[in-house]
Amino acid sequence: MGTWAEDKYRLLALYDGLFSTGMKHKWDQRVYIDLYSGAGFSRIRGTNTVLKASPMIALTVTDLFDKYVFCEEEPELMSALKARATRLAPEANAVFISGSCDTEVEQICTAIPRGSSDNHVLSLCVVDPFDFGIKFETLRRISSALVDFVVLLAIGMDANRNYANYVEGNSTKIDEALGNRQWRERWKDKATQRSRFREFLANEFSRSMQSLGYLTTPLHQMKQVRSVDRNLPLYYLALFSRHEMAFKLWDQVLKYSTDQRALWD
């Protein structure tokens, strides 16, 4: 993993902390869901630097979530995650689901506590895949509960390298990530520069989330992360929520990431 991952994990740590503490007295249960959990830690490529990845970040917030749901496809990574989570946060109420989040989505949904008039449940789902291989149908099914999503849209180098295959070829990867096939017509209608393809896909994903009842997430509310060495756009980190309060917290995270001042200055 490249040094750009430090930016991603710093932003996730900020938002996890604000969410878990800010929602503590507003909801009966706060649930953290991680669809691509990994082993819990990540090493920066070519260095000895090891960072807390999203699961460990969530397990070390000041105010623990009431429940954690971790999904990981690789057995070795899942085994390592279980051991580390038990060691780091033995008091956490954690469920570990082995397998792809796309094939195990029903198990994930079952693990989310059901909300009711006397049990208000709010979940935060982190979606951090290696590429733009998200299955929108998976997010749609999870969104049947009251869930906010923080999604890494890994469309930087992928969109550039595979542009022809996505736009003119037979690949269904973007169709599945966006949950529709009409995006090609909208892209061609724009008759814009290829360099704007990344922005277009990010906006299209926001459009798809709107179809599920989520508020609009415009491009300026997404954090674009670039490579350190060549300053190439790698991905957008974006929040999707049905509530304005979530975006007030997200704006604080974006402000910090922009000016690098202390969050509460």
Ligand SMILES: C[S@@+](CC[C@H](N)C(=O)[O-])C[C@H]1O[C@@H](n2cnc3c(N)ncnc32)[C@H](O)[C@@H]1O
Given for the second form:
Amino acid sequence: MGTWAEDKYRLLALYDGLFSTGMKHKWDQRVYIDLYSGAGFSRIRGTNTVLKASPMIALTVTDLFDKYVFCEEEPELMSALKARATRLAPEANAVFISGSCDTEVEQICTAIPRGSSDNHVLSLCVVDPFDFGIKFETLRRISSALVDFVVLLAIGMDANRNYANYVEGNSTKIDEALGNRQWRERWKDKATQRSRFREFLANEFSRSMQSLGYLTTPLHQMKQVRSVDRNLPLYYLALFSRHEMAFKLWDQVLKYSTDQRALWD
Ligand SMILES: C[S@@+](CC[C@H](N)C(=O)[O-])C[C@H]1O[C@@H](n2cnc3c(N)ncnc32)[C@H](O)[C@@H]1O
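Can you return the structure of this protein in the form predicted in complex with the ligand rather than the form predicted alone?
Every component of the complex follows; first up is the chain already shown.
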């Protein structure tokens, strides 16, 4: 991970904390789901700095979630995560699902407690892939429960490097990430410059989430993270929720990160 990952972890830590504490008395069960878990800790490239990554951040919030569901494709990373989670938060109720979140989505859905009129369940699902390799179908299946998503839209470098392949070639990667092929027509109609492709895809993703009943997440409510050394846009971190309340918490995260930037710059 590059030093930009520190921004991601800071924002995730803040949101996980606000969510788990803020929703504690409003819901019977709060569930944390991590689709691309990794091994739990992350070393910042070229340094000796090791940071808590998304699973460990979630396992060390002040008010633990009532249940954790972790999915990771690489078996060695999963074993490391299990060992670390058990050591760091032995009291947490955690389920570990080994394999791709796309092929194991049924198991993931089964692990989310069913909500009812006397058992209100709210989940927070963190989606943190290396690139824009998300499968919208997976999120659609998970969204049949009451789930807020924090998604890392890693379209910065990927969209630039592979633009020709995505737009004119045979790649179906973006079709799968957005869950439709109509984006191609909309992009053609727009006749905008290639440099706006990233923003276009982020807006398209928000549009796809709207089709599942989520509120619109406009671009200005997404946190854009840039590489520290070359100041290149790398990704957007975006919240998707069906409820205004979640955006109130998210606004605090955005405000905090803007204030912090002002302090660092
Ligand atoms: C960018 S890392 C994120 C790790 C972690 N969330 C963090 O905070 O650093 C992505 C992780 O997802 C795993 N992965 C990639 N594709 C996956 C898939 N389809 N399902 C589950 N895990 C996947 C990779 O092995 C890697 O550990």
